[in-house]
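Take a look at this single chain, the form predicted on its own, given in structure tokens.
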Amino acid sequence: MTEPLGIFAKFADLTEQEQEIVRRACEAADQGAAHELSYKSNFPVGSAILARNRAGESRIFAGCNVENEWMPAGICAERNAATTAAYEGYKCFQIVSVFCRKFPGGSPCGMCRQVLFQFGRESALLAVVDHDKSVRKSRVEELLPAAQGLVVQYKDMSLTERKLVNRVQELKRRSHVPYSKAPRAALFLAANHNGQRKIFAGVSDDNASYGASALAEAVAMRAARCAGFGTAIELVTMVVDLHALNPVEGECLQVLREFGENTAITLVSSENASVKTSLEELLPDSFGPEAL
């Protein structure tokens, strides 16, 4: 288990503004509608976001998780609050609070991290860790950190590593990205219950309905799952910047999390350099199936 992010603080030690945001998040999770709308997981979550608009005005927006019989159509509490704030024109997030009623201390999933990162990577994060409204205080940018490994140039790689790099570069050309203009490819090395290993490939596939687009890493991982290869060994994927914050999209990291808490990840640049990292490093204090 990775260490939880942030510094512990009792509710009484928070500022009045922070206390109000925490209360709003807890209320969003505890209201009856939240229980009914999380019927599939029985995991009510509430979130509250303090956001600022272009005029410098600040407001608090709250949201709960709303589930759907067709699971991908559901929405998490954090994204519910975030999209409401954005719709109202409050797109500069300042403080984000999240409360998991059943499992206090739960951290935002990878997809929510991606949305929060878009609107406020420098915003404060208050994760409620108990029913006394104590929190762990951190920053949104810590949810999707950069890889810290050393850059390895192509000439210094082993023959096996070069083959993987060559293959992922070749795959990138097969991407269908007329809208995002961001070709991506990934290779996912996994094992089945007999210990057999196999590499699965994926490319990004844009859709005119943007939400229906598929990301290269997720395509590769789900192909492995379909073939019965459920033990993750390594994910090799293309990135724009080897040491950028958020080098792999949060949704893909969350899909990888379902295979386990930690998997080796190799980031490959367009110049054929690479960095070794891990799921634990890129998705710290992650939300996984054991929380449900």
The other form holds:
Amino acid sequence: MTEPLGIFAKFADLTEQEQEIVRRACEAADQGAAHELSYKSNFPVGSAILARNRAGESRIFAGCNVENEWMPAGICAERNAATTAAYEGYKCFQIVSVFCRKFPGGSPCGMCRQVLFQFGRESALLAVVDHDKSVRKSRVEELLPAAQGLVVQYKDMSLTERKLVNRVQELKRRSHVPYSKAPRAALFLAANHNGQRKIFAGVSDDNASYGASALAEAVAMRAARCAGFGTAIELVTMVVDLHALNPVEGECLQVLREFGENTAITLVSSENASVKTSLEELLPDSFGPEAL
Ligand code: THU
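Having looked at the form predicted on its own, could you now put up the form predicted in complex with tetrahydrodeoxyuridine?
Below is the entire complex, every chain and molecule, led by the chain shown above.
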């Protein structure tokens, strides 16, 4: 498993306010379990968020994971708490806490990271790591860091690299993006059981109900699965800024995580420059299948 983020702290060493937030996250997991809201996974998670509104008032909002027969229609605890806070007008997150009852130490998934990042990238994250409510303290922005690698210009790329870059740029025209207006494409290099390698393409596919939209990377990875190519080799994807925080959408990183802990990722800019990075770099301390 990847290295956990943050600094360990015992419950007794937290401030009273931090203790209250951690307690509320643990209670939310218990309440969700009591109502059998995680009935499919039997993996109750609770989250509590201290957030500020426009008037400068702060409040704590809590939520648990609420599952659905149709799995993608379920929601994680963190996003449940986050959307409740936002609904009440508390959009500036200050402290986020999360507790996985069966697997203390679990960390937010890619989609939750994306939502938490938007409402407070600088907020503190208190991930409960044991049943004594000890935590690991980090910051939300550490969950979706920037790629550190050097930029490679198109002219300095190998022929194979250039081909991949050209293909991804060409493909983006096939995107269906009437709402996001962000045409994007991705290529996923994968291998099958016989060691045969293949490249799968994906483009972004928006939906009038935004949450039903599919991102280019996810489309490519799902196509590979469908063809029986379950060993990830590399994800090549387009980004706006090669060195920005959160260069690749959290959900895509989470989909990639299912293939393994550390796949190579190549980011391609609209100017055809690229940076080599990895899943471990862009999604540190990730939530993966081992947790369940
Ligand atoms: N889950 C969360 O609530 N938060 C996370 O960060 C990871 C996963 C939930 C979703 C689902 O109900 C169950 O845990 C198994 O993934």
